[in-house]
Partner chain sequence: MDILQILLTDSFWAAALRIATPLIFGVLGALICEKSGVLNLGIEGIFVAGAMAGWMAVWLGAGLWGGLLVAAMVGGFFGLIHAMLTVPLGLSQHVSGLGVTMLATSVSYFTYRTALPKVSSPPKIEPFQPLDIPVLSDLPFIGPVLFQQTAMTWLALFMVALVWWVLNRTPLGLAIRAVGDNPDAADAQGLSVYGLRIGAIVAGSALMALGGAFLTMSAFDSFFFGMVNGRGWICIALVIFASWRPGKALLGALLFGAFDAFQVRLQTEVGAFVPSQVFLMAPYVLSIFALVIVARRAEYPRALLQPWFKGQR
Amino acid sequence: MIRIEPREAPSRWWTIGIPVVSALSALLLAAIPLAAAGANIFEAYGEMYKGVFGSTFAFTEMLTRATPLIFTGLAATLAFRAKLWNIGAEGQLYLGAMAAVVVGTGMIDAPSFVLIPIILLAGATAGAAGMAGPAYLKTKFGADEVVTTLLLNFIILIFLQMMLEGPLKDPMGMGWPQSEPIVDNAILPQLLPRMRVHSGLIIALVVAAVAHVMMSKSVWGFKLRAVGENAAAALHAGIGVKRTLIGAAVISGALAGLAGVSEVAGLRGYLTTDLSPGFGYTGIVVAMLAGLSPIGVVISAVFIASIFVGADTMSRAIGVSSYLADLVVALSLICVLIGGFVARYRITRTTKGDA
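Please provide the structure of this chain alone, in the form predicted alone.
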């Protein structure tokens, strides 16, 4: 007879090792379809490596791709810690981007050191509002936040399309559904000349450090973890479960909104419906691969961004589909889930007498 038993609390080595082994396992498993496509495995991964670390430009492109993933990964991490399943970071990202465009295209005439914090605050507020509704429905009526946040993504995207064909449409855009460009004073400064990496990366790293301190050292972080581990016990101990959930939801949405501001004000300069290639959904993988650790999110985001950027280079160099990156990301998530199961449970064989 096979029996699944819970393990004691996993050791630190388990916690660190599972994401690393998961990432390596995903790369090894991805070698199978690569070989089936007739590609040389070593050449393919060599081109992927050069596509990320082969030049300063390649490395900065990877960091540019990692920036919104840090924000959305932190958004998922914070919510998931409280067992609040925020699947709406994609929509919250677009809300943050829309708020940045509304404020940053001439509504306020101010110098950069004033205007940039204002658009960051506007984007965070818009993203927070996008998550506040589902959180209220969950705490008030018990609505499933997976459903409400997921469906809200589509509502927000339709609303965005309407806005880009109406009030936000650039009259000089030759009919394309895009917003007016953000004014120069609202653009996030570049970190290196002639490179696309911008100061949104610095903001993301600072936010990750603050999130780490808040979640591991503060009373609020303790309450968040307590609610996530056992909401009933937390309520019995006097912790305001509903208040904690709503607080986590609002901050999670704000972080996703900052991802939208980062992309609009740091990279594109204007808003379109294809601003995000799925950063909100990929952020969930980033959070899971990081083991819901804010510092781990940074490392995980860099890994996922390296896969996407490296796969593009590999695709051009040896003619292999760039969709391999999506495959590696999916395999990473599967491996993380399997690793998490192995860390929490052990499988034992028993005899009839033992049972």
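Would you mind giving the form predicted together with its partner chain, to go alongside the form predicted alone above?
No partners, no molecules, just the chain.
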């Protein structure tokens, strides 16, 4: 007979080792579809490596790609810690981007050091509002937040199309559904000359550090974890479960909203419906790969960004579809889930009748 029993508290090595082994396993497993597509596997991985580490520009492109993933990864981390399943980061990202465009395209004339905080705040507020709704429906009516946030993603994207064909449309946009450009004073400054990496990355790193301190050192962080681990016990201990959940929802949505501001004001300069290639959904993988740790999110965002940027280069060089990157990301999630099981339980053989 086979028996599954919990391990004693998993050691530190497990918590670091599992994500690393999972990420590497996912990369290795991707060799199967690569081979099936008729590619030379070594050449393919070589091109992926070059696509990230081949030049300073390649490396900064990877960091540019990691920036929104840090924000959405943190958004998922905070919510998931409270077992609040915010799957709506994609929609909240677009809400943040829309708010940034509303405020940042000429409505307010102010110097950078005033205007940039304003658009960040506007985007965070819009994102927070986008998640406050589902959290309210959950705590008030018991409506499952997984379904409401997933459906809201579609609603918000259609709303965005409506805005970009209507009130937010750039009259100089040659008929394309895109917003007016962000004014110069609202643009997040570049970090290096002639590179696209921008100060959104610095903001993301600061936010990750703040999230780390809040979650591990503050009373609020303790409440958040208590609600996630055992809501009934937390309620019994006098923790306001609903309040904590709404708080987690608001912060999670705000973080996703910041991803949208960062992309529109740091990278693109204007808003279109293809601002995000699924950053909201990928943030879930980033968070899980990080073991729901804010510092870990930074590292796993860099890994996932490397996969995407590397796969783009590989795709251009040897003609294999860049959907391979999405495959690696999905495999990473499944590998890290299995890894989490291995860390928490061990499988032992017992004699028959013992179980």
